[in-house]
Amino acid sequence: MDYSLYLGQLKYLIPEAIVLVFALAAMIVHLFAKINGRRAAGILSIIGLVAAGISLIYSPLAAGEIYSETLSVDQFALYFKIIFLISGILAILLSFKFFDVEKSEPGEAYYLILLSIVGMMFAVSSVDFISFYVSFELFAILSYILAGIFKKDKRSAEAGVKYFILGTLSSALMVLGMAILVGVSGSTTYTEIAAMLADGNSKIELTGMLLLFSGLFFKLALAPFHMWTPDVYEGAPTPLVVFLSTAPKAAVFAVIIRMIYVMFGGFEMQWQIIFQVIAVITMFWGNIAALTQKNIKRMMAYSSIAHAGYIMMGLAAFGTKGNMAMMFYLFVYLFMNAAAFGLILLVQKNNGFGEYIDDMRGFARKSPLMAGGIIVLLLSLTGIPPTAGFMGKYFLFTAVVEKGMYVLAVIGALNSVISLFYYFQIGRAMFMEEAGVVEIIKDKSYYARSVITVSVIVILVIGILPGTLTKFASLSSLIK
């Protein structure tokens, strides 16, 4: 068999190859370096992610599908690969601070993040069920391990076990859906399946699509598939939650967008109704549950559920503007989320971190600049100008209104108002209440402060000047 064609197509996978090589290098350094091997593995991982990001600029895009029509290396996939790389860098930087305080540094976390990113990069390029499922399980299984990386910590171990059990069940649903679609079409390739599903009338085909989406909805923490989220976010190490709550979600949204565009166009009436219902339930469930939370990590878990509901509005309004709005929002949510969890790393309590709203009392008096940055973050999460979060919601609501979904737009706006009440519990504690017994960590390494500062700057710049990101998201959309 002549493999020359496949060898020639390796040029399209240079970023993935770089991440994989640096993951292996970080593993070797962690296992065999006698001095500071764990921290060296983390530094090496960041270098690898930066190198992969640079290679994305120069790597060519494939004109069509490669490797026997299983992968599509296009502008759409490139956009999401950038999100994965940035998410990995931010998570590793925050991990340095977290592990310094915890006095325990599981070096394997660094290269597991890189290997997980490799899976995501292939998943967003996949146009075949086999390549998609292998890629999906690669980052899904590694996500379970990362959640329970502190094996001796009860909360972390519980988070990993819960995530694994429920994730396995969701994968079973997804595989069953794929099996039905493959059985009906006789092929695993998206385009060939699409040809058999063109009429969109068969109940068995609809069942396959629903089962497939149900498995994917779990990874997005959409109601009623969200039950794992609060416990996993609370129990997993804070920096790894930054990664788990952004990169995998972006990957799954990308997968769904591609599947809708390529395969499920004939089911537009059905999935449009499903997405609207899921969006409404998810927004209300996430925001109302967050109102009662005193633990910031659990609050942000429910917040992430609500934000997934906002993005589902873009899926319901699938099209040129809906796609751009989703891609825009996923990018800015990455920085909003990183800054929110970075706040926790600035407050020390009992040789650990203050994870409760009461632990933030008086924070503004001790660190006014960081407190000001957090207020910008809260404004962005709520959707108040002049922040990137406001622009993201504006684009989502505009796309929904142009599709005639006025009720959905009103519900989205109502939920943004609800979110104001719990986000600014944090602001009230920081600025309006007396300082508690906790102390602000002297962040001599500046890892957490740097991540928060960069995130706030990005949020403000994109909020005031959204044109560049808007144009990039539009060019990267599957629908031009």
Second form
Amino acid sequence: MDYSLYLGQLKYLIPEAIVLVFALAAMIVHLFAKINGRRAAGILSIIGLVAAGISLIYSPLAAGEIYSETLSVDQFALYFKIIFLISGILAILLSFKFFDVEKSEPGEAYYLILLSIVGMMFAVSSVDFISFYVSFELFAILSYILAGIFKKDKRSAEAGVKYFILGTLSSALMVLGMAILVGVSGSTTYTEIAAMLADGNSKIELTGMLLLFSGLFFKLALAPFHMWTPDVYEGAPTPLVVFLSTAPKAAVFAVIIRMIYVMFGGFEMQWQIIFQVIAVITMFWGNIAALTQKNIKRMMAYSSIAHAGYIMMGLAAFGTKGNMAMMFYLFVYLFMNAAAFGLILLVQKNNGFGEYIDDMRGFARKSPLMAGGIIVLLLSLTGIPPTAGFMGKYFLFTAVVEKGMYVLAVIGALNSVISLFYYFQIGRAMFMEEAGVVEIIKDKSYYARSVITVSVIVILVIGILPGTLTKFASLSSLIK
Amino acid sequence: MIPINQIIALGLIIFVIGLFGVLFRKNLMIILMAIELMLNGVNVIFAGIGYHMKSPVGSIFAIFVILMAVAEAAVGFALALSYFRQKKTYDLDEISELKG
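The form predicted in complex with its partner chain, contrasted with the form predicted on its own above:
The complete assembly is shown below, putting the previous chain first.
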């Protein structure tokens, strides 16, 4: 064995190493800090994520696959790693505000977020079933803990248990699918399995692929595997939902894109149909169920199901265009979600106030500027110009139309119209109805406020000038 | 040498028993046991593959699956414990705080 080669390849993993080191440092700080000194662990975590982001820009990309062909550090992985880091930073900033309001600070959340980011960073790079499985479980298991982190809160404990049962069920299905594929090909690397799958006819291999994908679809909350989503998102602490609803989804989409690109190209006939059907069911189910919700967190859970359906359209139209559209949309969705949950945190009190649409009454009167920003956010979630959400949907629809799937594009547009009705329930409560008791607690540190402001600015800038992100996404969407 | 079909059939039977346990039982502890059963069914298949192909790949994968099963069990029992402290029961039918 040539160990010096492995040491030399360490330079490709510097960003992961930085996140890991800061996670361990935050763990030690949290261990020795007093109850009100736990904030230090959070600040340390943010510094670590920023440092990892900087090193990500300057770290070299590996030309081939490293570590015995298990990891591929390419531009594609880099794009998703940036998404994870931003998602972590936004979630930790919102957690500061949330923990202030709740008057209890489970500082474990900070380093658990960092560790699960490490898992995601490895998952999007991995091109081998074993390394993929281990890194997938690393972020999956930590996300169950994050959902149930408030041990004293009934809803959080319940959300953790539900997420755990359905999550492990899905990963067991996934690993069975892997067992079939490994058994057929006798190897665990994607490229060697691809060589065995090239003809794309065998029923056994198709079963393996479907089991693998159904496990991954659980994590993406696609219908009919979405049943856990509303309960978990409602029960889990709000700022951690921002993390759970963006980063793992982006990671799993990235994994699916890479698997299709490297392995399952031969099964195009089969997965194209399946993905189209799932996209349609998911969009309709998410949007229609969201119409009747009174709780904003629950509504956003159904909305995130619907958004996963939109992104799924890009997967059905797999190709350079489709991939670029998906990656663009995932980046934009991150900011839309952070701002939407930031709104809940902005008015939240520790008795559960702020989670219902009626709690927003009179918001525009109290803070007109903030309400204007929220309107931009709602436009973006619906997909109306001049916002980033519109650009994302535009790219998705053009990719779908270019593949000749006109029906799918029409259904997607129809669903955007449906979503208008429930998103603007929030807007109507803010502007039209006056007799509200809403109160924007002036937190002296402006965490929720600054996250919403930054997110809305990003949404507007990308909506008006999408050029840079488009170029970056289309550059990254080429795997090798 | 045991035929590969029989090993895979055994693994699938164990997996399906576990799957039914997760889907149809209501007691949290039994569900956790059923999840372990599913993963062990997959392990049998992996071990059989390695044995049949005379390659270490299957056994190595099985070791990693065992590793992840341990981590899942640790987290699962911790979550079950915090659930029990809130509800004083392991029965999932008591889940009522979150409708749906």
